[in-house]
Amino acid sequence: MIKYPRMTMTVVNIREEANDIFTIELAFVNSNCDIKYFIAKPGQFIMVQVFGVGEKPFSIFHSVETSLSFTFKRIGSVTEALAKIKPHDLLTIRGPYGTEYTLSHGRNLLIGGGYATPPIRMLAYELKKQGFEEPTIINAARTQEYLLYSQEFNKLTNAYHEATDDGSRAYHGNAVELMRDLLTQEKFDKIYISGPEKMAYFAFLEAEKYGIPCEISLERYMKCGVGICGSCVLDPTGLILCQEGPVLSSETLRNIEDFGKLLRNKTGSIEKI
């Protein structure tokens, strides 16, 4: 038995979310392997193929034993294709691979930014079923009309807050700048955080000013999800982000020296973030 196999699914629905974010349901249309490995964790990822096309990795928005959704934006080749995806239509899949959130007891404070929400958004609804406290959710993004899963968050916690970078709705700033007035006014036990890398960076100094503990999901370049080909290597750990990652923890982070300011693009070419 090969834990990830790929496997083909149909398509069930694609929804807009926002402008050129697209969220696609997926359910199992054979059963040649054991489909309890495809019940994701929050946090995990699964490797997505175009036939034809081509291979990305997405954040699971939703798991369960007969179907799952991601979430993307249009932005390439592969998401283009995406955009264009019908019901009744078949993807291939490989996965769930990476490391997950770990649940924690106490009040927790979970951050979100754009069309990197869906970790976070799937981390809510697990501590719910799990029957965690409350969290207080932050849920930013560049203007009101990419703010994913708002009536949903509302739904999920009584500590629900925006934030926007033109003010069009609620808090006028960024993600890290309301985080900074909360922790002002309340005491957090951990952060889970999902986002752009520089938001998350600046969110993750923010949490150690505090002595807070936090758990971030990055996003890097990932060619094959099963730690081969190197593009997601952060140095100077070597730390493979597709198998010892996507969440990373604070600990692992202090010693990550390119978190927040390099990067290996799809060349293998370090850049600046």
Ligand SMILES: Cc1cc2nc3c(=O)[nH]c(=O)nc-3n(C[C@H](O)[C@H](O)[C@H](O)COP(=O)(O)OP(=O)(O)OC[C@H]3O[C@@H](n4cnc5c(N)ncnc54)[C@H](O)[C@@H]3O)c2cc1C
Given for the second form:
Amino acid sequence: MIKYPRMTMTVVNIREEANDIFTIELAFVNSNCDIKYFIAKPGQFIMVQVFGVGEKPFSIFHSVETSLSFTFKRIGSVTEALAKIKPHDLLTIRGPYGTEYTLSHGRNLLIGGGYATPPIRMLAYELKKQGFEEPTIINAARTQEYLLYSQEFNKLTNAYHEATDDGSRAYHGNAVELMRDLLTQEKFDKIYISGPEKMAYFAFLEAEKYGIPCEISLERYMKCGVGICGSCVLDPTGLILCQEGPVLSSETLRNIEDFGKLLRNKTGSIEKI
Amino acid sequence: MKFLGKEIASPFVLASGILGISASSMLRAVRDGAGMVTTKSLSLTPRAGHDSPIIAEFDGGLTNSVGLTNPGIYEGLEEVEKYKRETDAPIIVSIFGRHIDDFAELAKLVNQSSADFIELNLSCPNVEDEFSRPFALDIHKVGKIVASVSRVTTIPFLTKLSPNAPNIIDIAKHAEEKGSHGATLINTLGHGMVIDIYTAKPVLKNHFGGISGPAIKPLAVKIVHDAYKRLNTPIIGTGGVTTGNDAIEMLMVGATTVGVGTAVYYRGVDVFKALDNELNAFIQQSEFTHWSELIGRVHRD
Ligand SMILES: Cc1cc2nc3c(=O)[nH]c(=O)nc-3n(C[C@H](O)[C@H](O)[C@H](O)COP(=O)(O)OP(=O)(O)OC[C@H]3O[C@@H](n4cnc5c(N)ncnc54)[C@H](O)[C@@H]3O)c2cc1C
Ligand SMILES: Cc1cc2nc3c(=O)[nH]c(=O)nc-3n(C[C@H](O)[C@H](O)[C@H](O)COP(=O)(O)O)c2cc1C
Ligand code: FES
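Right, and the form predicted together with the named molecule of this protein, after the form predicted on its own?
After this comes the whole thing, all chains and molecules, with the earlier chain placed first.
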């Protein structure tokens, strides 16, 4: 029996969302695509392989019975090759892997930063689909052109806020500063975060001051994605992020000394974030 | 039960290369019921290894081409110290070198650490391009490396060998004669290949990799069986052990302890708890009182 089947999928389309940021939509058409394995939840990820180049993890951005999408930033060899993909090309994926955001009733604050926003978008759709209360959403980026999915977020909630580091649009400042302002005015029951780890870390510290539980998606160098190579392990608890993450709760994060501080690089050597 | 003079709580050993980079994950294996752990194979300098995909599953196990990713011996030994501050469960430091002399140099460094044992990985098939043929295929090179480590080491060491050597039993005996205190049998088999039929391309970035998991279990069982008859030193029987019953087979043919690698892929890191339970369930229903009584059972008439 194969535990984690690979699925060779056909590219339906690729679009450039912003400078160097692309979304690829894939269709489950080949006979090794068994969609009964593929019920993706917000926060989960897939391993995407470009033959001859490599394989890397990407968050699932959208998933329905017939197709699936992910968004990526061009930063290295695999994303460079992905950016050149054309409709009808083939990509192989494995997944969906990892933990998901758990939906809960009450006043939810969703925070997405830069190109790590896709899981937040998927979460917002899921909350709406399942009839949860409208969340408050913060979408933050370096400049206005990197604010992804603004129109969609605007439709999903009346409480949509944007922030840009350079002040080119909306709030002038980062996600954490905007969050701090909101927390002085409103009460929240839960905060969901996906963004650069430093941002997530400071947002977490802020939430802790108010005693608001968080769920945060983290990234680490992932070589296998299935819990055997050890490249994604977090200290000191030995949490295996590819399986027991990427979405972690405040309760778990309180025990992770690496959070916001240290990661393991390609060789397994420890580096500062 | 003692293994080379050190107390072990269970016969299960986390095999090298499985979650063995950080102390935290090896401690988890111990908390979950492993009796001993092995570090990822460490070299003198850090190595990034091969690019992903580094594993390709097939119906019977895995092929892997991790390519000996490791942060190097110095950082690796810092993890050993972290590990030893938390537990008495023995830790085996796996080492590998590019040159014959590297092994003694690495062994000297391990001696100065709190590690309990050394394992010489002479057989990793993942780096042949760079290192030419694995040492484990050449009985004279194995003898030379073992003798050189034997001269410098103050802690017991095991020699890990490759099933690709048709004379693996002779090699294991030769290693024992040159001073090896035990054998780890076996490393991954072959090179294997898994092909994606839609793109007509190998799945692994490196195209091929070592085969592990259930498919190699009967081979590992036979090798341990034959080695037990020739060796006077303990064997860590490794290869395809996924269930308690697999472990019992391995003990019965002569393994002193049982290495567990690919089963972590199938059953998660808490596989050790499950294996302990399955082994104990068998013991309780049998005439035996302790798993150590199973060792070498097949060889009694
Ligand atoms: C669970 C998970 C989900 C992810 N989801 C997404 C996603 O939805 N979209 C997306 O674009 N990326 C995502 N990533 C990150 C993505 O996997 C990396 O960006 C990937 O390494 C890019 O591969 P590459 O071969 O193009 O670049 P590489 O050759 O791996 O890297 C090129 C350079 O970028 C640096 N780098 C690599 N990863 C990161 C990182 N995460 N942050 C900052 N610098 C980095 C490297 O150190 C290197 O210098 C996710 C990662 C994880 C673990
Ligand atoms: C992903 C992976 C990485 C491995 N890395 C190493 C290694 O660094 N050093 C080593 O001696 N063996 C390594 N091995 C081999 C295992 O330790 C073991 O000998 C082999 O896989 C057979 O056991 P198994 O079927 O239980 O996995 C690796 C195996 C796998 C699957
Ligand atoms: S990526 Fe290999 S263990 Fe998580």
